[in-house]
Every structure is written in structure tokens, then in C-alpha cells.
Amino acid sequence: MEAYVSAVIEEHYHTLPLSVKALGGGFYGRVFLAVLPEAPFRVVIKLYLYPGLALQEETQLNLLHSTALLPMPKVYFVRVNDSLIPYDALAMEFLEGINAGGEIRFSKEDMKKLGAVMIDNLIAWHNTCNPGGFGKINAPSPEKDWLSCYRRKAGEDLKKAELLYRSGKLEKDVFFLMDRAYERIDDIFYLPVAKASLIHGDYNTWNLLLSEDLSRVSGVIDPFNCCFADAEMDLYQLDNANGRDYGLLEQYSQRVRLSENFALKNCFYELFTELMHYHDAHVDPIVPRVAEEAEALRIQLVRFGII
């Protein structure tokens, strides 16, 4: 791939890339920084391996940089596949820093300031509302009501769990307990979401960065499905990878009064939109996490009454 990303650079500075390096991916593309001879002299360049999330990111970088407390990558250009260069290409600003979600050795205090200054940013976010209502960003129609809005996303990401279901790659307890807390989805989400929030969507410690000298936390990078939602559907997230040792969730939910429901809620998001994600980027599901998830949901449901 680091022939296409040599090709992106010549293409748009008329210059080849003094050198090429990758820096990582996800389920959805690779990333990789090239160096130039001249300004602006370090590209990140993120290619896509399915078409129109470089076009998407571009959208959800743009407005979570508008209100975010913290650094994140400027937008430099997006270049849509073609029959020269197959991948959907963004071009971005690169932001110096470690992953915050790799193996750090420092003390408990130390993380949970960092951790405080990743909850700062993200509830500044969350106090960013869409006063039309609920939905994709800059949707002609946002949904006036979260339950309304989210049965429709649910539903899609039950399908795509059947569809997992039957090809073998997901368990069937798994399948039919989603499916069974689906059509109880009325009692999941049984009180009202006040405010349409600007969420991250994937707002975990692999996506934030820290100073080399692990100081300061110094960016935040790949949004997914950045929205106008119920903001507690980004706070799954804050436990995955090292996300404990920051007391990241312990920490929001101090300055921010959780629902009665949360416990509940936070269960059938992480389920429904983990599922979601294998199934979209063709990637077999991880069995014991998926087992893992689904009994935390069993739980919930056994412990509010619904099953």
C-alpha cells in the first residue's frame, strides 16, 4: 500500500515522499506518515479499505475539531478511489505522540490527571447539541427522539448479527439473546434522551495520544460513526483497552449524572455496535469477548426485569 500512498503524495504535491512509513490500522483502513521535502512536510495518509469513509471521517474531523479541547489532526485533502489509486485516501496533519493504549508504566496518579484532561474533552463535546434533534451529522431530518432514531440503528445491527449468525461465525445463544432484547428494546431504553450530543464514537485510549515525555495528553484521532446521540452511547468505549487505569468512566461519571438505566443501556450498545463493526469490516468475531459482552447484557436484562 505504500506505493498508493507514494502515489497520493505525488499526485497533489508534485513531489514523491522522501520516505514512507506505517504507522497502524484498524478494521476499516491503514495508516501511514510520509515525510517531504518541503512544507508541509509530514502527511499522515489514511487509506480506506471500503469507499466513502475517508469523505466521512473528513465531515466528523472537521466538526469535532470545532468544539474539542484537545488537539486533533487538520484535514489537508480527501482523494476518492479510482482506477489509478483503489483506495478512498485522507490526508491529514500529522500530530506528534504515543498511543495512549499501549504499554505505559507510570504511576496511578499520573493517569488519572491524563485521564481527567480525556474527560474534559469529552464532555465538552457531549455538551455540544444539535437543537433539531438526533441523527447523522448534517442530516436533512434529524429524529426528534433518541428511541425512535436508535430502534432503526439497532435494527440494522441485529440483521448484520444474523447474518453472522448464520454463516457460522457467531454463537447462537449470542444471537438469540440479542434478539430477544431487541423486541424488549421499549423496556431497555424506557426513559427519554434530553439532548441530541455530539459524540466520538470511538472514543478510547487507542485513539488518544500522549506527549513523548507522557506529560500531557496530545491528541485525538479516528472518530466512527461521530453523531447527535444519546451521549452515554460513547462511554462503553472508555473501558476498552487501558481505559480502567485512567478511571476514565469513574471519572465522567463524577461530573456527570449517569441514567438509571446506564448499566443496561451500556451493555446493549457495546453488544450491538461491537457485532456491527465485525460484521462491516468482514472480520470474524473475537468468541470469548462476544460471549464476555453478551452475558454482561444477560445480566442487565435479568437484573431490570426483562427477561
Ligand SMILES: Nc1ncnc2c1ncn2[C@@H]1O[C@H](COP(=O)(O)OP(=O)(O)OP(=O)(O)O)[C@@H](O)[C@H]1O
Contents of the next structure:
Amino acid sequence: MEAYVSAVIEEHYHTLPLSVKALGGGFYGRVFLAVLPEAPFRVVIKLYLYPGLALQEETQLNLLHSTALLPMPKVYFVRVNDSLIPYDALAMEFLEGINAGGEIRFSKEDMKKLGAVMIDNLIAWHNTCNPGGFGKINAPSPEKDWLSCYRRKAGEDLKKAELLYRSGKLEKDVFFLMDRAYERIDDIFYLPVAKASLIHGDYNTWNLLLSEDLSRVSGVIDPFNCCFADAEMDLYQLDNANGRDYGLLEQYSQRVRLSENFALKNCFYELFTELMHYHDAHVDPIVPRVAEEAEALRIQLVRFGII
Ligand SMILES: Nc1ncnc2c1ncn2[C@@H]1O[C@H](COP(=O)(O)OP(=O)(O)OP(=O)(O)O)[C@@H](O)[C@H]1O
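Same protein, different state: after the form predicted alone, show the form predicted in complex with the named molecule.
Following is the full complex, with the preceding chain placed first.
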């Protein structure tokens, strides 16, 4: 893939990179740092394993960038796949820093201070609202009601879970629980959501960067399905990776009053969204993780008298 990165750079900047280094990769892409002999000197190139995602991420990064308190990479350009380079590519600014989701040797209080900054930024996004309603960025006719918007999305996620179940990749109990929960979606989402908030969609500490000396949060990357939604849809990610060490959800809930049915919605969002990712990225579900998420949802459904 490094050769494709060089080709993207050469085509756009008319010079070959001095070096190309792999930075990482996840469900949907592979990320590289290209060093150039001239400005902008360092360019991050993300190659996407599936078409369409680069343009989506560009739109999402541009909107998040304009409303963020923390640095976000500027998008330099997007290149759609063709016979020369078979991957969609997004070129963006390199942000200095180390991954906040790694092993951070820091006192509890210092971790919490960094966590507070991460939460300030998230709240700024959540306070960025679309008066037109819920849905994708630039949706021509956003939905006035969150549940009407989310019911359709969760229905699509359920179909994806069913495909995983029918191909033997998802436990029957998990799929049946999702099916039952979906049937009762009106009872789960019984409180209207007042604001169509901008969400990042993947706000966990793996997507946050810290300065080398750990003194500040140096950036946020990698939104996914960033859109105007129920702000609480962003929150299950706060407990992912080492988010609890930064006290992320705890601090968010001290700043923003969570809804009465938050715990129930949180488990629903997590299970349905995670299964969608496994399906879309063609990755086999991690059985114990999914079982744990399903059990958490089952407990909440019982607690709320829904099953
Ligand atoms: N703009 C950037 N500046 C500095 N480092 C970056 C930048 N973008 C990505 N990285 C590094 O590359 C790694 C992988 O990036 P990213 O999270 O976007 O890709 P991914 O995990 O492949 O994404 P996805 O979850 O969409 O598959 C990050 O953890 C980070 O260390």
C-alpha cells in the first residue's frame, strides 16, 4: 500500500515523498505519514478499504474542524479510486502527538484534567445543533423527530446483525435479543430528544492525541457516522479503551444532565452500532465482547420493565 501512497503524493504535489511510514489502521482504512521535501512537509494519507468513505470523512472532518475546541486535521484533498490507485484516499494535516488510548503513566488527577478538556470539546460539538433536524450532514430533508430517524437506522443495523447470525457469526441469543429490543424501540426511546446535536460518532481515546509531554490534548481524529443525532449516542464510546481512567463519562454527566433512559439507550446504541461495524467492515464479531454488550442491554430491558 505504501506504493499507492507515493503515487497519491506524486500526482498531487509533483514530487515523490522522502519517506512513507505506516501509522496504523482499523476496520475501514490504513493510515500513513508521508514526508515531503517541500510544504506541507508532512501529510497523512488515509487509504480506505471501501469506496465512498473518504468523501464522507472529508465532509465530517470539515464540519467538526470548524466547531471544535481541540485541533483537528485540516483536509488537504480527497482522491477517488481509479485504475491507477484502487483505494479512495484522503490527505490531511499531520497532528503531532501520541495516542491517548495507549498506556499513559500519569496520576489519576492529571488524567482527569486531560479528560475534562476532552469533555469540553465534546460538549461544544453537542451544543452545535441543526435547527432543521436530525440526520446526515447536508441532508436535504432532515427529520424533525429523532426516533423516526433512528428507527430506520437501527432497522438497517438489525438486518446486518441478521446476516451475521444467518452466516453463523453471531450467537442466536444475541440476535434474538436485538430483534426483541427493536420490536420495543418505542418503549426504549420513550422520551423525545430535544436537540439535533453534532456527534463525532467514534469519540474514544484511540481517536484522541496527547502531546509528547502529556501536558495537553493535542488533537482529535477519525470521526465515523458523524451527523446530527441524539447527543447521548456519542457516549458509549467514552467507556471504550481507557476512557474510564480519564473519567470521561463521569465528567460528562457532571456537566450535562443525562436523560432518565440514558443507561437503556446507551446499551442499545452500543450493541446495534457495533454489529453494524462488524458487518460493514467484514470483521467477525468478537464473541465475548458482543455477549457482554447484549447482556448489558438485557439487564436494562428488564430494569425498565420492557422484557
Ligand atoms: N491526522 C493525523 N495526524 C497524526 N496522526 C494520525 C492522523 N490520523 C491518523 N493518525 C494516526 O494513525 C492511526 C490510525 O488512524 P485512524 O484512527 O484514522 O485510522 P483507522 O483506525 O484505520 O480508522 P478506521 O477506524 O476508520 O478504520 C491513529 O491512531 C493515529 O495514531
